[in-house]
Amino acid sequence: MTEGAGGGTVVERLRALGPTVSVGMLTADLGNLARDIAVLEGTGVGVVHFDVMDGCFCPMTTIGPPVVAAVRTSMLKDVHLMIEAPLRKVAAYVQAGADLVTVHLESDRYVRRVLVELGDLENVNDPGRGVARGVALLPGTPVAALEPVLDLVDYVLVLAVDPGWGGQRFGPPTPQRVGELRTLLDEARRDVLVGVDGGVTRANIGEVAATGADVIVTGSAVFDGVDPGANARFMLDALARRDVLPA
């Protein structure tokens, strides 16, 4: 179980942190995960991101509920499910301590049912915190495709790269897509958190921040083998300024 830190629902805590980074753990040293988690906790980072890939929805295979459960932290656990048929699997990740669970719009014909089920699950870290419900969009999926599920989501994650392939650059259409999403949310009168994920680096964090995203997912830019703590603080500072920084 994740240790408690602060009050309020998950959505309220994310709003209080925002704009913020959600730091991906796949590029951390998994053999020294407790050490790397402790480093992040000392920087002001409030969210840790778990990329779950099944080798079917996207080509890479990564982690499952045991790894999510093994991480003991005061940070919110942000679980991004890049898996097929998440309806049968989301409960296991909530039981493992997920605070925010994001499923792909493209992953299941019954995405609304997945979101309804998530809304009925209890947060094992703190029942009063709730479980935030997220939906992610691949770069090739029109933003308008979200309209049928907007009434059930707390968070929309816009991917700037196709998941499962390393070394991709931040997709140039992404800022425009975030703008389209904001327009869609305004028209639907939905106050939903917006995230961006993929290709985020120290060199472009200012550009990504300028999209106005509430949460920006970054991994290798923090865990580059040099100084994860300094890198995390750099990212947070860039978001606080929301300006274009030099490399």
Ligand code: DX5
The other form holds:
Amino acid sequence: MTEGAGGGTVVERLRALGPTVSVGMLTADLGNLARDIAVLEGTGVGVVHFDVMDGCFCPMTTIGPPVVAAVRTSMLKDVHLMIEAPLRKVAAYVQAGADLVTVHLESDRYVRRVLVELGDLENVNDPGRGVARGVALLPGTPVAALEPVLDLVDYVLVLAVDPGWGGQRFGPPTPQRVGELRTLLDEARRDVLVGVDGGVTRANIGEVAATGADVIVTGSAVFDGVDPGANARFMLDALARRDVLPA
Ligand code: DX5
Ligand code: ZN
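Next, report the structure of the form predicted in complex with the ligand; the form predicted alone has already been given.
Next comes the full complex, this chain leading.
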């Protein structure tokens, strides 16, 4: 039974899964994507992460709506848009089956409008789910910059790496930034899910889990070309242990 199954809105499903991993498919075997997705589903992972890069917002070009649509899965589709000017593009990703769409605060001067538009779109997998609205922060953007959009988001993704360069290490300031975000959310009385993305490995998943993040994105440490299933199970177990470890 895939972890991501179950009823309710996307936000309710993510809360029910939490803390959980969202596995980045960028380093999966794209020539055998259905096989690799099935491996993930078999481990109980409930969320698959699609890194969309346009070569403008960051120096890499990856995938678009056709690939998101091509993936058949019961996992939640978590689409991370590292693209310029997403306002007129988010609808295509929702149409492709996105359950959660995360746009970068730095990517559109009208980011509030993007979030309002996302809120008006119907989830094509199941209208009852709704589409969860995320905003992401590059490592160089102060957490306080989120304040103007906190009323419109369901999810905030804190990047631990600069997108578009492979093999980067998890940014040391990230745990403190997650703490600053929690404080900002508490002060704003906003119950928003928190995610961390980039450079998460077997070696540091415990440290990252200890930040209290609800969703931890990990890609190349799972799809390492050796044993994605074992890697995914290791990450899920590490998060499960967080709940039983003393605070
Ligand atoms: C930034 C992306 C990340 C990345 C995953 O590059 O948003 O999701 O692909 O990073 P790793 O492979 O380090 O988990
Ligand atoms: Zn990502």
